[in-house]
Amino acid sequence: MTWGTIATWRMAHDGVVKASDLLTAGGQAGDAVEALINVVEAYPYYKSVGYGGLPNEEGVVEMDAAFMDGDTLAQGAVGGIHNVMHAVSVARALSHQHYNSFRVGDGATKFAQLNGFEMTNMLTDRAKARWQKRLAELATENMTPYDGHDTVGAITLDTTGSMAAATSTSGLFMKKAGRVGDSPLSGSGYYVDSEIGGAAATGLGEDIMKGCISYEIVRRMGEGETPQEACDHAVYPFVAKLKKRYGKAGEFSLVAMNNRGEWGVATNVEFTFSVGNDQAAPRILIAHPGVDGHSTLIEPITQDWLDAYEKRIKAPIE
């Protein structure tokens, strides 16, 4: 029975796995793209998402995050939920409300305290000092303070054809408070359409939410063109109307699947991803965007690649 799943960076490999997994034994497409996104948030070294995430220049983890049922098109979201575990399960409950359903702030996180979702203080050791030191960089050097936005998305496919999204982020590191990017926005971070397929973006949020375009990637798809052809045609001539209309354009990048666990990606960064389905087992894959500007070049990731990034995300905050 065909299956699939695909997520934003290397991050979500082990997630992918996790999902994978559970897809599979025919568990159903809610189930794992929440517990794959549950289990980027809980690992501490990644510095954008859940535990161990950024924090904002005052030193607060505020995080969005979003689910989707392509069955029924239901969606919950939160912006700038403080102190919960998984900011993606809180998003998920809301999904179930026809109202309410998207939460901000105090209200979000009371919501999740209200409804016994595990709470904790989201701000490591090893976030707090990088925070601090981002403070003292500050204090002497002109730079620019932000410097992080790499949101985890996915998409599920199981095997009863229904398909989910989801998202989450702790967004800019050193946004100011209250800033909330295209993650939890519907549309912009993440669709899903169980007849069509579904999109997942991360990148600079302000940007990125300067055009629908998770759910031009859909509307393609449901056109009748393949996942990376929709990726393709609906990514790269927006980055090139941002740049002319706007001036400049941040890091866009983009990952899709369609209701048969065909797959596709766009960016105009370097680019990790992972994915996996009922022809392949979940793998990690790089992708750059093609010389000719309108195209993704793909390919696999290297055992060398790999070590550095795990040496990278563990070093020692100096």
The other form holds:
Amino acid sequence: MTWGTIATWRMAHDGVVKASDLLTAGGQAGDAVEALINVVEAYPYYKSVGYGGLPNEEGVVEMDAAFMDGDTLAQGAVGGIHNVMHAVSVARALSHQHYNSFRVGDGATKFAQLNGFEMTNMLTDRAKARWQKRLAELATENMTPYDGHDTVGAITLDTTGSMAAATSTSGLFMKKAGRVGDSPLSGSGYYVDSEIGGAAATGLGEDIMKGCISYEIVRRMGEGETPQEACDHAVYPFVAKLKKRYGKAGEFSLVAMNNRGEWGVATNVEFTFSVGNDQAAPRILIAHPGVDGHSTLIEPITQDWLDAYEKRIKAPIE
Ligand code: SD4
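Starting from the form predicted alone, produce the coordinates for the form predicted in complex with N-hydroxy-L-asparagine.
Every chain and every other molecule in the complex is listed next, the one we just looked at coming first.
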């Protein structure tokens, strides 16, 4: 039976393995995508999602997340939610409501509290130390505050043909209070339709939103393009368009999967992702933009890369 899952960044791999186990055992797409994201949210060394995520300029971890059911097109999302362990689970609960399904700030946090979601201080000592260090650096050096941003975005396909999509992020490090990125925005950070497929994004939300790229990828798959063609055709011309008309383009990386479990990615930076389906066990791959400017190079990850990554995420904050 066909099933599949794909998610952004190396950090998603343990979640992809978990989702694959669930899907192989006949689990449902929505449960699998939520479980996948929950694994990433709970891991303290991933500094841009959930627990351990880096805070905004004021030292508050404000998170954005979304969930979409590809059968019913139901969506739920939260923006700038705080003190919640699993923002994506709150988004999923909201997706069951016809009204008030996208909530932000205190309203989102209140919903989580009232509905029994695990509440906790999401600012770990490590994230706080990085924030303090960055404040000191910003005071003395002319550097951009906005680096260190990796959203987890994932698509799942279960053996009954249902699909789901979800995202979770603490957004850009040192963002302004109340800033919301693409991740909770339908069509920008994510989109899925079980009759076609799904896509999810990571990168500079302000620029991803300018192209509604996740929706564009799904739309292209609906017209018959493979996931890889849809990713290439949606992402690279848009990056070129932004450079020409807006003068610059931020980082963009997109993953997509269709309802046959075929997948694709496109990116304008080095980009790792994890993917598994009934044909191939979950594995981490690395993508780069092709030299021709409109294709994607995809290779297996090397052990050296993985070792360096592990060292980097656990390095002491000095
Ligand atoms: C945002 N898209 O808040 C997120 C950040 C991100 O990789 O994905 N970074 O704009």
